[in-house]
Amino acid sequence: MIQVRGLNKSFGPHTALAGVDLAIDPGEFVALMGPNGAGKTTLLRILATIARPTSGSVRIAGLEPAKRGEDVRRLIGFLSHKTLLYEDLTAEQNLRFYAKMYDIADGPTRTSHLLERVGLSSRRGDLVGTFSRGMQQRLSLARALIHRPQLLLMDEPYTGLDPNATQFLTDLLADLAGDGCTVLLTTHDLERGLASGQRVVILVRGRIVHDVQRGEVDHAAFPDLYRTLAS
């Protein structure tokens, strides 16, 4: 689903990504971990076609974003630090708007299904501006899923969530992975990353320094390993 080779991204004299190679198979759930400033958000923005690499190659489901950008974007759901929701619209109006943007034939039905799935059916007529952080995060996830993406990219989705919202998101992501959706999630929370992904990738100073299946991780030793790699 994702094939990245020799990916570099610079902002003037600052190098955000320095030769990243990454392959993710369809249906994999990967937790991308690393300290602040490691390049996690930059990598996700490039994969989401929001930013362009300085050099290197990217393919999403075999397609090159530079040549097939619209087709690639239809395959991707992106959850960023910003919810991309309109606070002066209701939850239902937000999802119907995005359904129209993606030309979803069954927009109203899809909207109702997703509101039910993220536990917001009872608040469908309420303005998003009245929602808590956790509720907005749920609705933003529904927005990212409105067009049935094959790949879900999530940038620090647990930030600011209370324990109940955290567990809800964890359960929902497990369901999506079970449905065959490919998930790439960034986090600097070691415990959350290990609990979420089937595979753990560590990015430090723009380079992948560790890539391992969760079943091969020694959970007790992992924090020390992470600190050593990130130092």
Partner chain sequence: MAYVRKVWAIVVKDVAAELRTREMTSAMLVFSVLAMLIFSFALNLRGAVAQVAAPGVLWVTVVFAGTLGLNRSFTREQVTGGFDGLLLAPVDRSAIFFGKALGNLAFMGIVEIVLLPLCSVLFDVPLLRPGVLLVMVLGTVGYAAVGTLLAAIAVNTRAREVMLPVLLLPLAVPALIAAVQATSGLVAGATLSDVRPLLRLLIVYDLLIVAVSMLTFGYLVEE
Contents of the next structure:
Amino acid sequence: MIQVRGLNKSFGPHTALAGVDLAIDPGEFVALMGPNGAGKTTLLRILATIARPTSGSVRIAGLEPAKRGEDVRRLIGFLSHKTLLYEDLTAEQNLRFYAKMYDIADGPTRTSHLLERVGLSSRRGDLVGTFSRGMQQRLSLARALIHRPQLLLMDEPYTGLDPNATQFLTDLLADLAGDGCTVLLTTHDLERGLASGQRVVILVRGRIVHDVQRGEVDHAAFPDLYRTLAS
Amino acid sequence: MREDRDTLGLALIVVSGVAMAAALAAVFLYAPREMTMGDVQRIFYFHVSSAWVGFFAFFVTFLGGVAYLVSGKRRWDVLAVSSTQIGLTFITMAVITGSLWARPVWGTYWTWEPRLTISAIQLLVYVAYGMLRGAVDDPEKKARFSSVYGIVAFVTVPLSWFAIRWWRTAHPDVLTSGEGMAFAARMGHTLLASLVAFTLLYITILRQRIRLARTTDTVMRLRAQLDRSR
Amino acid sequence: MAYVRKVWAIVVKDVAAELRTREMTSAMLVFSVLAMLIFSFALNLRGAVAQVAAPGVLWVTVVFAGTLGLNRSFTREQVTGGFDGLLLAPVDRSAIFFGKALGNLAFMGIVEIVLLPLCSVLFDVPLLRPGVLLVMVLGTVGYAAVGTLLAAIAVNTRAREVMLPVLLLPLAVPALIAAVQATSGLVAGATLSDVRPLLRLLIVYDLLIVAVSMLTFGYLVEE
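Could I see the form predicted together with the partner chain next, after the form predicted on its own?
What follows is the whole complex; the chain from before opens it.
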């Protein structure tokens, strides 16, 4: 699903990614971990085609984002730490707008279905600006899923969620993974990362320093290992 | 680290220095005294040459911008910004010499004469270009934004020119009779010499300015490396 | 067809959000009415002189009110990171440009609908004529287009609110001169064919700016 080779990204003299190689197969569920400033968000934004790499190659489902941008974007759902919603529009207006952007034929039906699924049906006509952080996050998730993406990229999805919302997100991700959706999520929370991914990738200072299947992880020794790698 | 010798750069400095001296000599010794305006007309040679270099420099900015957007190579952005700074200097000289000339000839320092007006507008456009670069931190973004601005700016130049021309011709101006000066052959030679000298000067400064930008980049890179290794 | 549908969806989205809050249009309207009144007090003109000044006053007011709206146009997108939302969608970058530019054009149009009669009354000039309306449309199209392009730059700079007019005004000079001259001519009794060179200049400006914007907008919004 994702093939990344020799990926570099720098912002002026500051290097965000320094030679990242990463391959993710269809249907994998990967947790990308690392301390703040490790380049997780940058990597995700490049994969989501909204940032351009300084050098190196990226293929999403075998396609080159720079050349087949629109086809690649149809495959990707992206949950940013920003909601990407319009606060002056209602929940329903937001989703219908994005449905049009993604050429969804049955926009209104799809919108109702997703509002139901994220538990916001009763608030469909309310302005997003009046929503709580958790509700905005759920609506943002519906936005990311509107076009039934095959690849879901999520930047710190658990940040700022209450236990209910956390449980909701975990269940939803399990459902998606069951449907064969490839998921890559970032987190700086050790336990969360270990709990959610089948595979754990650790990024430190723009380099991948560790890449294991969850089955091979020694849970007792992992926190120490992580601390050593991250420092 | 060994300092690399820039033979071409040195040669350019010598050549443009000689050309400038020759042009100066031509302006003051070879060109005849203009009949009605007197010696003050001599400023015309440098005025026209500065304006020419200014507009040419902004054309180079435009080309650099296009090349940067197409290739993403930093050196094109360096070319564009270097050329803009030089262009600004020369267009400022053109505006100042223009108004110095205007004072004794037309009786006023400033007049909305089309050529003077468009020079002044170009000055504002590229001052804005400089401010834009100052207001963006990420060098890559800075390069992209200013490339686009340089392109749009250059596209509007001919339109500004026509707009100003028609605007002024709508109110016929006695001042335009100043253009009717007799061009003796010697005056033509002198103007040509100044144009060549100023163009050489532009190329020389451009080359030095680009070297300076490269050095700045190197220093920034080394400093970043040093910070990381600490 | 999908392209046009998406452009339209962006316009509808911006208009719907604006109808809800009316932040931008009310600020533009109040500002432009105030500016028009202040010009009227400050210049204190009557008769023929007022006729000469009115087109300039009208256009300057439109230009400044326009910068208010243009600044809002992209800050609205940025508050919640919405711009990333548009960039993530499978939509051509130029369609985003057209959507935003048409929305801005609509908001400026609303302001002009109020300003034209007001200016006619305050300066006693006959502005509500088909010819003048044509000039208003041609001038505003070019201004909204170049303004949208530059607002996309300004929003990403420090001091964004002040940056936009600094970037925009010098590049709007040709459209402004041509529009003011054409309006003056028409008010003074010239026919459309008398001001044809100016109209042609406005059309060329509009086309050139739209073409350049289509080609370059993607470079401004992507990281």
